[in-house]
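In the form predicted on its own, a lone chain appears below as structure tokens.
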Amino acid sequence: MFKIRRNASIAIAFFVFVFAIGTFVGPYNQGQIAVALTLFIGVLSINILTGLSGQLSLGQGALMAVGGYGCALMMINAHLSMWLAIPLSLIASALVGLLLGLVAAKLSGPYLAGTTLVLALAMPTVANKFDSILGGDTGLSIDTGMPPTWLSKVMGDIAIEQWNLYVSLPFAALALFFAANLFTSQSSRRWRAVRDHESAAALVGINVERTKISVFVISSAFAGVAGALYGLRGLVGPSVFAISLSLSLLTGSILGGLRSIAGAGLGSVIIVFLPDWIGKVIHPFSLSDQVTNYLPAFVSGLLLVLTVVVNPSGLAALFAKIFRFSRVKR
């Protein structure tokens, strides 16, 4: 019970902190924070799946697409509110995760990674095959709409970027709360046992297949919420949930730290803000457009290699070590 109250306090503090920041920055930065909050949930889904259970997915963007399309179809065809469509998209993604988990339970390593990658690559084909429902290459147009009148009366004029932030923030805080409880739960200890040594886990009575399936379902639920929020920026389509999205999520997870919640937060911030940081650094120099356009991808790739070689635990673990060292030194 103490852990639940502590995790709830952390989630509330996170909500208040981000809300305060979002109130004082401009629309452009508000839009960036909204995207970072959405990707935070997506990176969390990878940290749960890979960090806790050791199952590698290269197609997490496809699971986000399930949530995005599910949310769009419910809002367009069933005329549901986004506040109802987003939780229902979680269920849709969890069901797809269950089917994928049944396959994943039989696979491991590169075979599992390859299977999830094929799923992500197949998404445009599926969208085109059912273009009358999914909109084909064009996709489906949805958005968060206008903020409610009562909120505008309290907050004053609210830009669409600020409203997107306010929509994403509650779900990010809830994701943080549930992830914090998962990372300290008895289930997570079983997941880590399977991650570290499947045979040893089976010998102590852990059902390895059931464990893998349950992790996939939970991870897919997180991805579904992230996908619904990601689509609510304006469009749900193959171009939005491209394979590059899956690779960006995995990159953010590794850079921040695969096995921590703080790592998911740091990774999502890096994914969103790195291009702007690089732009500010190179602004005084006269570089060609070809260099400036590809420099963020090059830097993120370089950081990824350095992280894997020098600090595999990610930035979150590095900051924790520095903090502990500074305390001991005092």
Partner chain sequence: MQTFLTALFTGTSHGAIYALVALGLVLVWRGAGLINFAQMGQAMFSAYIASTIINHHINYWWAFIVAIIAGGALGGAIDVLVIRPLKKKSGSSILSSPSMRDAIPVIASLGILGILQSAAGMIWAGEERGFPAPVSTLGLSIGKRAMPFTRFDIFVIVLIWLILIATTLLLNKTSVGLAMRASALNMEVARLSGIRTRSIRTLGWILSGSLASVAGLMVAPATNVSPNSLDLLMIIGFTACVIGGLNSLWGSVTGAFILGLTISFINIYDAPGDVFLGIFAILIAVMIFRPSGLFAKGKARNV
Contents of the next structure:
Amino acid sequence: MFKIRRNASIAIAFFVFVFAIGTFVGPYNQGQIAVALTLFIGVLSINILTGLSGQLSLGQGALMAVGGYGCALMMINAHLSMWLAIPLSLIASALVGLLLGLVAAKLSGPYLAGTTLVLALAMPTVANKFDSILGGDTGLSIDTGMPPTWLSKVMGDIAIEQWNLYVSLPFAALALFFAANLFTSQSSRRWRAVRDHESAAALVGINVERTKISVFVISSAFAGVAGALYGLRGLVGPSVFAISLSLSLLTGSILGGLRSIAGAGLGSVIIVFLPDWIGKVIHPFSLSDQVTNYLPAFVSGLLLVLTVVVNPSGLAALFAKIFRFSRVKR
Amino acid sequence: MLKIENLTVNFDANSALDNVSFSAEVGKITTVIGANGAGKSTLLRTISGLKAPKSGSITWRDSELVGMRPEAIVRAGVALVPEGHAVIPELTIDENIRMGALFRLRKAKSDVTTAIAEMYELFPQLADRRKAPSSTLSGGERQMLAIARALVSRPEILLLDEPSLGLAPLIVKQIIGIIEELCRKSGLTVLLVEQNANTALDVADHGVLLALGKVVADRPAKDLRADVSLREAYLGY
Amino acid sequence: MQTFLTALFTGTSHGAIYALVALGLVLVWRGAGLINFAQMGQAMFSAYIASTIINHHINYWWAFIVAIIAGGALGGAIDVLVIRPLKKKSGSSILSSPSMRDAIPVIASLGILGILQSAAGMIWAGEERGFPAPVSTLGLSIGKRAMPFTRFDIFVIVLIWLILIATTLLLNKTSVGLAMRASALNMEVARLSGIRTRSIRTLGWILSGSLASVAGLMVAPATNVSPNSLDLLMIIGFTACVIGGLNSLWGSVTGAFILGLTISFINIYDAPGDVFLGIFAILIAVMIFRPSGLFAKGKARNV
Ligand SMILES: Nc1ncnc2c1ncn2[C@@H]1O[C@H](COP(=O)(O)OP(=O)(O)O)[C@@H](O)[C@H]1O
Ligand SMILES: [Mg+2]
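Next block, the form predicted together with the partner chain, ref. the form predicted on its own:
Expanding to the full complex; the earlier chain stays at the top.
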């Protein structure tokens, strides 16, 4: 009970903090923060799946796509409000996650990694196969619409980026709250047991398969919400949920710290802001377009490999080691 | 001489060997006996470089083995037959033996051929089924194969980890007999680890009794064999 | 009938290419215990190098040789620079759980893939380049009859069978091959036999990189060369390994031919758009019904 109250206060503090920053920066940064909040939920889904239960998914972007398409279909065909469609979209992704989890529970590491990667790569073909519903290569257009008038009255003119930020923020704060509870919960202890000593866990009566499946479902639900928000920036389509999305999420998760919530936050900030930071650094050098275009991907690949070799626990764990303040769950 | 000085080996916080010192004379059979968990396997694995010690030194013919990689230690003439019939079951009998000689192929190709032939003379049971996967062998034959794999590298000192474990007395006799003969005839130095103290002390020149990671006795094998009270205290028989 | 034969031949020649990819993956899997997702990145990079050489009007075969060396060198470099330091690092809490110990190198290989692809983009502007074949890829006629295969199909099939046979001989009949198999099967016993398992593992990476580069050069005439041009090949190679079982070399090769034929028939009789779904369906089906591969006999592992 104490933990829940503490986690709730952290989530509220997070909400207020980001809200304050988001209100004072310009639209460009607001857009970036909105994406970072969205990807934070996506990275959390990896930290839950891989960090807590040791199952490596390379196709988390595909589960985001399920959430995105689910949200778009509900908004376009059923004319649901976005505020209803976003939470409901997690049901779609959780269902797909259940199917995937049923297969995944039987697979050992390399097989699961490969299969999820193939899933992410197969997503565009699925979109094309059912193009009358899913819009093929073009995709489906959805957005967060106009901010409600009462908000504009209070806050003055609200740019679309700012509104996107305000839409993403409550979900990010909720995700933070739920994830924090998961990380400190009794069941996560079971998950970690499965992760670290699968056969020993089975011996003490933990149902390994069911545990793996349930983590998969929960993680997929997170990914689904992230996907819905990601699509609400304007478009749900194969190009939005490309394989590169899955890989950036993984990069964010590893860079920040696979086993911590703060790590997911750090990671999502890094993947969103890295291109800008690189742009600033190389600005004085007037490099050719071909270099500047590919440099961010190059640097993030490099960072990923370096992190894995030098400090596989990620930045959050490193900071925790230095400052000993953040609670990093082993 | 194999000289072990102040060797301490830890697993996490627990020490498996605590300040162990003794030496094994060249051309002699030295046996290390002790109850289950005394640290015998840890001792041999540390000598072979599979486990890094916390402190201490291991010298063979005056060169320091601590810090060397296992493959380099084998090349320096120290071969280990690990606990539990360590062969690769997926490989054929012939491949298992050849594997032990691979590193000498470049320098001493003709001797490798001779050495392999010698192994089949030493262990005739293996000779008829060279091309068979070694998974088809019985326990005793596997142990022979594991010993052949180690011997074919022409070691100067052979470390044996409980070669009699789980084998019928007759087979144990054959294997121990072969080891003894190799020592007496060709001057092979042997460090024999056994739980079965009597068998080991009967063939050995020198005996070391290990208990809970510490050396509690280090004497001629005959004396150790005769000391009933010591055996009863540490081995229970 | 002609269509059927065309599908058959194309499938066989593509299957041969997939077999090389699968073989490369299995070699690294057996030696180092990870699926190397960077493999086709290495091949892509060396295909760009080959294409640059060819653009300088240098003979195809020189480019071919350089590409093979480059692919192998990249493989070796990955092992020495990334995988070895990773294996040494055991103190970290993340690496203390077995599932993460397996996952981390895989993640590293993805990072390397990203590095290779973006590096290729920076060096060669990410442009899509055509790539020549050493022999004609156009329809072949003998006398007046149009044949259901091209010269290139035949070339690919013959070349790759030679490579497959050579690799099998290397593994099963040579000392180096014995050392490789021993290290893969039981590293500790191999080391106790004096085998330098670390170098042997690097050799596996080099061999795997070279095989992948050959595969890359063989598909390049059809796919062209671009930073992402070999992604599909990687997926197919992986699926082939799953079909055959990652531990079985010839199983994976067989899986590759099965997949080559399946894809070719889907392409010709159904629609190219369904290829991916087909691959995915096969992958899932095998994983559900035969998780250790179609040809796995019990627990026995065979090279
Ligand atoms: N891999 C290991 N991890 C942790 N502890 C170990 C390991 N191997 C051995 N030990 C411990 O070291 C001690 C000595 O073991 P060992 O050398 O195998 O004994 P022996 O061979 O004499 O039976 C035992 O207490 C055992 O529990
Ligand atoms: Mg022992």
